[in-house]
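A single chain, nothing else alongside it, follows as structure tokens in the form predicted on its own.
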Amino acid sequence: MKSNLLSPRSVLLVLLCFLWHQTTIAQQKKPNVIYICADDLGYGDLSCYGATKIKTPNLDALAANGVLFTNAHATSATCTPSRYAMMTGEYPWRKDGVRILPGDAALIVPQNKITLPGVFKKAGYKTAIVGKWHLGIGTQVDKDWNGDIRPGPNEVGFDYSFIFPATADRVPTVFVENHRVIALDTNDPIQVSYTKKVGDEPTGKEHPELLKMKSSPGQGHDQTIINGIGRIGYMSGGKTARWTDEELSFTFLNKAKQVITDNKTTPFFLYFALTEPHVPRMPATMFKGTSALGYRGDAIMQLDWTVGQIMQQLKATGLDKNTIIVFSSDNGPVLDDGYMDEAVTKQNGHLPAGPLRGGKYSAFEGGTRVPFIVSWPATIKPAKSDALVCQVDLLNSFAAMLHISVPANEARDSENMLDVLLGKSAKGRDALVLQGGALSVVKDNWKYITPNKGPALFGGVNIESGNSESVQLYNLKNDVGEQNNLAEKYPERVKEMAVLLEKIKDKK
């Protein structure tokens, strides 16, 4: 008589298939996460933050369907430090050498400690970075750009990386994909130096007649000319590998869209590091003249369109409802930052920092208070939040969401703000240390800026530094523009804030 019972082997196969199916379903339920980081975008540069001279409809739509934060910060008023904090969960001033890096710098992100992408990898996510890196690659300054370049993003948590090493105004002006320069001709090897001229290519200082965008005097953007633009640093070779500025955003966008497509069935974390509106501002032809604010405004229009393309890609792949998008900027805005691109002459009443004082490089709020939007259509209800939050908190917040343990001695400045980010709580951080021309600390809407002997005005960029040899104390609730120094009126508050800052600095 023939038995209808399954053999033990068949039962095992059925069980394995069931478990695989259940694991796949569980994996798919985890939300994808995309962190979109603009470059030098100010608090007042988006229409959803009050800009009237420029319209950003895609970011407005993102904000309308998520939480728009009005008191969110980068840790620092410059890019490398703030990106280091986001990656490591640690204030950048705790580590020597975390400053704006040249394009040939060695990797500064630790390989033996937890990182933001490392949190996602531990949770079974595919991880990718597309765009600006500016945290160094390799083990030393003197590196071979014509072979494998490591360690880099892949060694600190990213499965896939497609980057340029520093910023668009610094050499080398090449794409690096997973340790290798793209489109490199071995017969035309790359050389890079930030100390002396290499090769015989013209520089902006020697041949200003060759520039299609003039450099601002005294700001250092007059070395090797690439694509008609003088750069910081010297480069020779790699002619087939060099990008042109007008193609940067499209190239990065296509790579980001591919990451989304390739991971339709697997949870992924994508760090999409945009180049706009950092100098040199050379938007694609389709965006030139689309704003009334010159190339800087056009670059912001391009940025907004790019975000819209990512949103469309998520919808086309059916991932839009279950994808968390975090949008922010690495620091505050700057108009004249190395090139004469009409950002100043065509400002037309636009206030890049909105009501804030200062901008990029500054200890005032304009240096670190940035746009910050979190969207997750499946979960988040539209809202506006004035909770104090910071990009350094992303690491511990997502670790909490994904139930990933963070070692006690790592990511020590990152706080779990998950409920705040998801709009479930209005209680932000108790205190936050900010780094501009001087260190400052914020608590209960009071801001204390430490005395500092630096210049009161960064003359090259025409931005107030926040430096003063006197103590500064501001009540941000009533004076977000930091016009009224209350240090003499509230000496006890000054003392309390100074003690708090030292306590945080001594935190182990």
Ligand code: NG6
The other form holds:
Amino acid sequence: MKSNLLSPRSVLLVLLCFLWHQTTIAQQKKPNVIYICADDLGYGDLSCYGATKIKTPNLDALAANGVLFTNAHATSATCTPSRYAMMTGEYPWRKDGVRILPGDAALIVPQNKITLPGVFKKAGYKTAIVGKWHLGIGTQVDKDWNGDIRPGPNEVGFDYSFIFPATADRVPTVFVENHRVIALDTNDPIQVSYTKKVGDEPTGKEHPELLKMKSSPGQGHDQTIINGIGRIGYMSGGKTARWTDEELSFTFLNKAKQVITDNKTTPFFLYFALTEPHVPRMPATMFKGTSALGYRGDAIMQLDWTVGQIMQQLKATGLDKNTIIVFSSDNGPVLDDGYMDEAVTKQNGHLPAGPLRGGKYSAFEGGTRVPFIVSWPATIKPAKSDALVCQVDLLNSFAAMLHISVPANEARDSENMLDVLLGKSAKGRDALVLQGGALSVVKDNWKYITPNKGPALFGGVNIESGNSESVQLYNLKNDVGEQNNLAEKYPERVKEMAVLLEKIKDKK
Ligand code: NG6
Ligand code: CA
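Go ahead and give the structure of the form predicted together with the ligand, now that the form predicted on its own is out.
Every chain and every other molecule in the complex is listed next, the one we just looked at coming first.
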């Protein structure tokens, strides 16, 4: 019998096979993306950013094979606002109520607008978050922690979520996996309040003698004691569901590794939100004493090791070459942020903000200029970049990479910096608004800080706020430490910058 290779049917079959093959290849070629976000890690905290009192070999290796940014920013000097911006592509100060949230806050990320994970979802990626959330869950403050808690990360773009709701120093000290607190015994329901004591467990205020790590005087953290650590907020019940602080980071790491393994054959986006080196710093036993800087330094060692574990997992699964890792921090550093954990007494000459002035909470560069490393072994050539970029740009940059259109009027502060992130262009943002207590605007290396009432020094944390009732203008090119206020010398520039800020604020 003669073969009938050229029959319309065979041609169609061959064509279909070809198309299927091409789509599979295209699908496989989409790089995985992991955004690793540290909590309160400063510009000077990594050896690749000049730290000498601490060694961070894994992050150094990541930087050595990727692009290390020297002028990259979180939008804000605190967590919730900068994470809100990263998620939504909008400046957080545009929306009321975007400030450091208590652990019982409702979700503040809009559910009807594009988000960073939403971009990946639209492009056919599997999306996951593992780690600290701090953008609220549920519809209201008063919620039942013992049932389904929604909306949360799963309603704003993540297929899978394994989070703790707020910060490690806030109740409830539990993990929430896709709407549910894990390991919960229904006979011991959780109750949470930030306004009044619930249950009869001791508080740090009443029983400081029970604390294994003392809270700093005048800085709160003296409500319900959990694992010997006074927290912000009151909690009762949920004993089996409470995390062990020393295990916290391992739990997140395991879940993150699982996400990688589970998605070996599908492109994925993982937002891995580490808790280090945020307070309470309670590193795993194997990291205690590994730095000369007390638990804060040890937590950075743990963080660096964790990033190394992720890199190893990518290698083991064969995904290392085609996975983009973006590493950054949600805001600048702080030493004493509520616990007497020796961060101050064992500072040992370490400068957590490096050459920058201020730190967490501050309008000075120490508040928002953070480590930022992008690695993609298959594509990126190692480089250093001093382009101005911001975490708010991730949304539009990845949308551009994946050819996803962003609806008009959404993610309006996010700029497509893809070529810059990949080291192909040195042309960063034209201008960027930064949020400490006061708003600032940066353009062409000039920084204008709006006049602002309020203390010049945040007492408890001992950080210069950047507040001043006079206008401040710095030239960051020659004066990254913001020492010389040039406002009087350049009144025209001041005017220009003030007008620019107003224009950006008015952007619809
Ligand atoms: C502050 C807390 C601080 C920390 C911070 C949030 C006090 C006195 N200080 O209000 O300990 O929890 O909020 O940090 O309560 S962040 O990185 O999540 O923004
Ligand atoms: Ca933070």
